[in-house]
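As a starting point, one isolated chain is supplied in structure tokens, in the form predicted alone.
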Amino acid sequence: MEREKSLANCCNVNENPCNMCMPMGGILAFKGLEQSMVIIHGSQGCATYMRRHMAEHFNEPVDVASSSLNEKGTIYGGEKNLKQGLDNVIKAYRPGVVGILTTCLAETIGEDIDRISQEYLKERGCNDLPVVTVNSPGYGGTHTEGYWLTLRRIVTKLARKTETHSKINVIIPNISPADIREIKRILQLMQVEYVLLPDFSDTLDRPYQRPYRKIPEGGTKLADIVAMGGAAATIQFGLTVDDSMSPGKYLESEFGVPLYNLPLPMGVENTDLFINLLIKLTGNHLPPAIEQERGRLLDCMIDSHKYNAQGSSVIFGEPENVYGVVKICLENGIYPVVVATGSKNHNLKQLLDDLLVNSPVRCTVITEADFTTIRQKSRGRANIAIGSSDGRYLTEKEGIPLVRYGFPIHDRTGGQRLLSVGYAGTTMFLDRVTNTLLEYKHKHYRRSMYQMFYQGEQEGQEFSAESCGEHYVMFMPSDVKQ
């Protein structure tokens, strides 16, 4: 009773959230377009924070402009700042397309970026320049929602009804440039004509070259996006994406392009779904190279299953990526005990309901999660964590080793080169996980054996009552393994 009274005045807060703000995802999407430049309508600090975050992950210079809203602009409106910022962007970069994203400040004072951008193009006589506006206040969602909403806005703005052609639209979530290159390689091996959106495999992981280019080469061509309305089909790796933010759903409803919504091709079953769909849509045969990669993945699973059976995982990150990792873990006996995302994503929860129904281990699923809660729920239960480097405190404070996957990775180099999709990528991902489990075992097993058999100590601690977000506990009613 006293405990309940002491918590009566507590509120549900988010401490060290498991996500970043909405415009961050929008920038990622725009960086996948050819000759694109982004301007953030808000304070200069917002653009600086996002530039630094992306530059440290991709180890590339990342240019993001800002309208530099200050106190005066906040009170009297930021229209003048935004127009001046667009002048500077066009003069300095000569972009082929401009993306305008808003921040909390611009949205709170009610800036109408659609009207301002249209007026600007009319005043400057540059109506041919595509400008895509996205309302993306930080309180409107996470970087995941910002990413998908921006893709939807890009397609809505640029795609047109064209003559039907044989290309297949491939729309991807936020994955590493190495993963994007792997998906492109698979498509090429399968002899598929495609339009991949967004393609930041080169723009955010460019080779060293001189002279330096302000806007790197690469990205999805605007002409290809225009033609997406006439494609034979759309493959969207977006099972968890709400229809209101789905570019594939827009292409289907507006232009009648059939939508195939698939999970990210991570693990055997999910990659099989992707490959089998390509065979079905194109009529092409499975190339021997891909068949061999699948065989090597199966061999890898056989090699590592005796180690992975000891794994209990905590998985966190963006919903689509989290779902892919959970799938790999379950295929290899690494039962998740905590699955978390910073998004308020009920699609993920429903998908996990089906996926975890036969898991012998109790699993807590947390949406709108923060790392304080993830740590509390993982304490004494998990022996491996999989997610971005923002989860490094799971290692520092709880002793749970972290396999870095997703965005951002700030405390290691090479985050942009981590390969995790397809049969070959899954094999490399599984090796990283298995070797981390082995390292953890060899580092701790003598001490844990001593404590268990000579000191009589049991693992596990009481959880704190502090929490955030929505929690769902999933487990089989019998034969529960703690």
The other form holds:
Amino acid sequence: MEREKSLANCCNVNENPCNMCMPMGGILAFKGLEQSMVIIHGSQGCATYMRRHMAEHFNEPVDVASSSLNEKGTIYGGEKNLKQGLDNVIKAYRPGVVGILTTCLAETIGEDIDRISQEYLKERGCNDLPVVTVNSPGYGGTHTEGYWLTLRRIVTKLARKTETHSKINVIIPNISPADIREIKRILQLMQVEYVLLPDFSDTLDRPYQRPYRKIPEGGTKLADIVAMGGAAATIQFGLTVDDSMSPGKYLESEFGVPLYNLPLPMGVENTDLFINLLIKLTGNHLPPAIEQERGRLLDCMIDSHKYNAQGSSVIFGEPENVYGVVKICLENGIYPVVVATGSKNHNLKQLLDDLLVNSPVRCTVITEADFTTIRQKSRGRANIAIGSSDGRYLTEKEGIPLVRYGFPIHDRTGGQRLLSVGYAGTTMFLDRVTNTLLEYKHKHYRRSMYQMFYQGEQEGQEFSAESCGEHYVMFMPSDVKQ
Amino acid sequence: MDVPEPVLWDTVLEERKASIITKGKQKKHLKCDIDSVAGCVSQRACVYCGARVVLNPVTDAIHLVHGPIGCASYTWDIRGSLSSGSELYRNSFSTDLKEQDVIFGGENKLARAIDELVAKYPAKVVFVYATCIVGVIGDDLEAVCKAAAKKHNIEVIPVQSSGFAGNKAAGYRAACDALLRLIQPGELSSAPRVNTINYLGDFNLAGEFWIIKNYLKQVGIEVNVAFTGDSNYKALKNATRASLNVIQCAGSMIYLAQRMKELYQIPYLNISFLGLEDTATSLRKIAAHFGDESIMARVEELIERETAKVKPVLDWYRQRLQGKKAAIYVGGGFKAISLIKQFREIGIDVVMIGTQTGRKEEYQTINDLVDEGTVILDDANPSELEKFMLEKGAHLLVGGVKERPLAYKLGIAFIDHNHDRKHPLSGFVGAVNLAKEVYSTLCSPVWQYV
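Show the other one: the form predicted in complex with the partner chain, since we just had the form predicted alone.
Full assembly next; the chain just shown is listed first.
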């Protein structure tokens, strides 16, 4: 495997970002708590941009408040703004829990949101209102780090040493509401009692319902989070997460809850890991419904394996999701040629090294990636891309079709409904990938065969490998490992 | 849980009351053009956003955001501005400042970033946008840009758009200042030409500038350059060759027009090419300004010809839309004003109307145009939009990306009037597009099921 140097070390410009900033991940995490509201301490734009980004992906109203720091607040401190902001948020939304996230601006001027929020609760006499603060400067990491750090802060702030009980904590990365619902369905089929954090399966994908509620129903209950400290075990789909940001790790070291860090259940093997662990933890049998779903996935893989063999993939996105997609691709012979994430994540690099060692195809792994680099490395090597809609230039400029997966998906509808986890989700994911390969093949093969082989009446025309167009069949010989 | 009893639960927050009026009920003036109230969930963005919106359509410029990654990430290619040439503007470049840069300063990184980009992309102008951080850590943008300009012999223009330094409107001004620096005429600049205009405040969304340019060409008026839809370095450099500036989006461009009048004696006119009425009036206004009989005659011919084409179509829609009620919440005042008239053309009344950055005089015009009882509000939030749409019985909301899901969740039809749309709403063709869109959403069968 080819190793790329960390881009930050050799480059001063990010050209078309492959990641967002920390508070964005924080909002996502908070939106998975019951009756929660978020306020971002910073200038007005941060909250609005992130709301816009989320509203367009989820097709849901996403209300996020801002302390609307102005010039005065920046110079003399934003305490007054934050307190006024909290006042208004509480008045208008009556939240059950408030998340406070900082921005670049608040961190740089040195705002102590812990002190301010504690003081605020005392002054207003509402000490019972749970407030979770997260220091999330945009320059401190990507939205992925913001997401995990926020989860860790939520657990640190709320979980207690309760009496030991039989529930299992399930902590998830940034996956679609449909994926969350699928994980919950599997847990129910396996008759597992669980607490899932964060659960934005309803809050960011609510049914049409009247009357309209400013804060949608759903989300992880606070009482359940409190009890996470007494759970039988934690299953965290956070293989790539650094210990310092890992909520599961915190529950283990603080309360002795055993942590099982698993990859997202994407692909046969990763889903097996999840199911087998549930069997081990509960002693329950594998329900026939799940067994059948596994069988159907295998059937699907066999049905489409020759089509998939023609795929060379470029995969990008958040570390945990990328790892799951790489696994599915490897299991189906859609060998990755480029794998990229905007995060600076050493765990992912190590994990991918282990995973890709048996791939017959040379793969470039890039962390702290931007899209100009991803495009450049994919050019002429990949014929299918898998990731968020931010990869659309791969199609527009390089002719590589994009299977949309992850966050954000802005140029298609239904990002929140994309199902990709478990045996059933993997089957649907794989169909999307295979069908995209087929669609492109059908669209181009007549022309490319004509260009390659038809000599007509003119003499002197030669066959040319290049002339079969950008949609070549099978990976290039130059990519095969020697 | 012991949450303090809400004082104004489900009603309007105290600090917001001065920014909302009902026509005919209150004598007071609407409070506008002020900072957003903390915690109110304003729909506005920031100074940087205002600057980026205005400058981004300059097609062959390098747009470099000096700051941490988020600002560049959230604004990458999210606008529907089209180009007839370079596509460089569709990239979002960032110095991607990290903690170390915040501590030690980002000037060196910025200088190296400009070096890298200029070496890689052929551009004659670089816009360097300041973000919140830059304003706080005190990077000397001016000095870095000056040095880079000298080194590479191109224009490197700082855009003073630190997010916290005002609201979105301050960003418009920062962008105009950057444009003023760019268009400064050199010694070889030629004199203004007759019957030649600059078209200010059009961003060529879905080809809107091209539509208007074609109309003007047909009547004998040349468009020198648009600010900034489908514009480029060379065209902007020659901006002072126009003998008239016409302004579509006044919110973003009135300042530039005023400065160009002071500096280069180019007069300006407010116009709008949204809707039949405004399109016709605007063409006549421009023709009247030049006082050229033949232009005036051709304008009348064009209006007659184009109106005849679209009138039957609009009539068909009006019959089906008559009596419906619309709510409007858009970015700028000019758009809101034109929409009131445009809705009238298809039989729809406006019952709620507001903007993010409307100016006092624009709100006065709005107040004059709307019916008694219409709610007018500045810098609204989702709670207020919900409250007034429901109270006034709106069937339809006009807004942007953030407002869309709110309307849908309330079972209300929606019109996208945002910068990311992919169909034109300008001119005669735009009037038909709007009517079509209104019909497609208001009369959709889906509402039968909710």
